[in-house]
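Consider the single chain below, provided in structure tokens and representing the form predicted alone.
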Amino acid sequence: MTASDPAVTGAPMRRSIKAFPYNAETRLESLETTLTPPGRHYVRSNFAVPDLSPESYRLVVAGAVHAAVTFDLAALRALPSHALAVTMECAGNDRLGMRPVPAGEPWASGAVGTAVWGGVRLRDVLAAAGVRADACELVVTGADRGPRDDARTPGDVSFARGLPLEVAMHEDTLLALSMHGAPLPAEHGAPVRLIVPGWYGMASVKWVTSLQLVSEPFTGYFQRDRYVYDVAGEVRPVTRMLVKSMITAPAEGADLTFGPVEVHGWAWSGSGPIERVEFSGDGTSWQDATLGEPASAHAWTPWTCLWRPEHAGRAVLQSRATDATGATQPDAIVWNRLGYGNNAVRPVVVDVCAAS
């Protein structure tokens, strides 16, 4: 049972997607704040939460290094600390918006959130082992494992992901030990979780126990068979978050009093800062929203807009974001077999009541 369960709090803060392994998304009304508390932040698990004791925990750094190194928690905590607000989105977020709905966890729009992760820079940990010149990628393996019906080899599969060396060595790529200044919760990867700002959540491996430098690209199950865009047989890996925005208020189905309405929400991208958010109340005319300041270079950007409905009745609200690379949210969903990376403009339907 988690702190977000109705039996604990009296009201659900997340919507359960799957009981086991536990997967849950944040209810949209809980995404109003800049930071998403641990008990409301979405949870994505492929297998059961592993039982890792802080006292016996060990992290092994090996492979294409000059000398393999093993860290316990005390050794990690002795390294220089770093904390950062990071917006993280599950690659399958908004899968339910695709038609037909692809196989996979049935995420609506709440598999996204922003947290302050604290820990140590990954590059400081790798430096202790000495990365060899022939290393091209870092394979990060978590302690979680289990069977997969479509695995190419028999036996359990470990959750492992390959990360380009230049991303692993970025100053903001972290091994997180805390979340919002408190010890990392088990469901979010305790005692140690990788945090890769700008990338979809699958890159932020939980329950990290192994860092393996390799000189050839990694081709494990969660690198080759999952977390790939498969469109008409053309396959490419899922990496950085695509530019996206969402409306957090008014909520879907809201009854609004005729008159000016303040609309607000978030926008984010894994490829650069948000430079523009546009809003439409009719699907044809668009106006620029006002952008606020993000909590960090890797956190979502708040935006607001004053909408003046021209008449009463049903209205479809939409927002679309543009990032510093010039990428803009598409109007139409790009369907793919596994249902990843849906960043299309998402409508919010409301009703405007006639003036009395």
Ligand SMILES: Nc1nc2c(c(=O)[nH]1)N[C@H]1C(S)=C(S)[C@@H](COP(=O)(O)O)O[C@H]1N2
Contents of the next structure:
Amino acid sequence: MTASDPAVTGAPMRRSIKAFPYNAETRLESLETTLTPPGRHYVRSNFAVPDLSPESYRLVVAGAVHAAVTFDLAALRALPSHALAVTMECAGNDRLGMRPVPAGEPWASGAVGTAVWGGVRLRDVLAAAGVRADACELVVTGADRGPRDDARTPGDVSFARGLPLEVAMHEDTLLALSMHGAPLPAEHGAPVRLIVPGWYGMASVKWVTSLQLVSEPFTGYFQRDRYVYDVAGEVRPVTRMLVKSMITAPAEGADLTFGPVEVHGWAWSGSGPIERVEFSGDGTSWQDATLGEPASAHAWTPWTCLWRPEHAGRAVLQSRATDATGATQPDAIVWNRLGYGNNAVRPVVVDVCAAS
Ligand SMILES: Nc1nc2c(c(=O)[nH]1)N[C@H]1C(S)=C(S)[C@@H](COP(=O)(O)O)O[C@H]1N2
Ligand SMILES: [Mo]
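We have the form predicted alone; now please give the form predicted in complex with the named molecule.
Shown next: the complete complex, the earlier chain at its head.
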């Protein structure tokens, strides 16, 4: 280590939400770049990182297939490789904005980031086993497990999710072996994780060891008891990322000198390209921001806007994105029991000081 290493200087890379299991969100100043640097991307784990050695690692593809297959890492690496920049947001991001704050990890706004994931297409792996016509879903299971107080069945719960077959077969759904061109870090799912572009993070199962084709919808704990929108007992699964935008500069609480201010941020949606971002510095008049090019069809869109404050004093900055389906961010938060999918317009409060 050198004196300039963050560990020595004490420069924070993430804000830890929980120590065991480690959960941490990116500081907003580390979300200024198109790609979220290694070591800064948020980490969300329900259980401790499982101990998977690359040598003994096996991935089993079974269930409603013509012939079950087992892959080791060499067999996976032998398939055609693909890399893709993907923006991933935790469904619980911005839970802290909800009132009352729902139970669950208290994420502010940093449980989102963009990384280049490299690996193989999930569909190439499934093709090796041959998906039977009666399969409707793919159950993806990670090697991590642990107790859950409110589980319906006794014993430890594994992290497992059901994915609709058409999403599993999409050419951009990857089994990732690398992140930002380097081997996948343990906390991000090494040696193999799923990446489901456009979906909230819970679909992108880490430490994948089993792919089970099923002919009935999956009803596991992380499918039916978590990652569901529970509104007055009516339950819907959390799936694609809702359209959303964030302001990365100026920072919350910034002291700005009176004059034009360059505002910028990101916008993303799991349902299609971003078509429009509007900005307001006063909550009543909105102007169109200028959109930049995203790094891929699954990465966030950069936007900028020149804001000319009319007077000094406190100001509330807001941005509102609209995607190609016409979906737009709500002004008011849609509260739900487990605190998922908060894509409401988020106010950023700044102070504009009169020139002295
Ligand atoms: N096996 C496993 N996969 C998992 C999780 C988990 O707890 N266990 N958490 C999910 C959730 S809720 C999110 S938001 C993403 C976070 O991925 P990251 O830690 O690489 O940012 O992983 C998903 N995959
Ligand atoms: Mo998540």
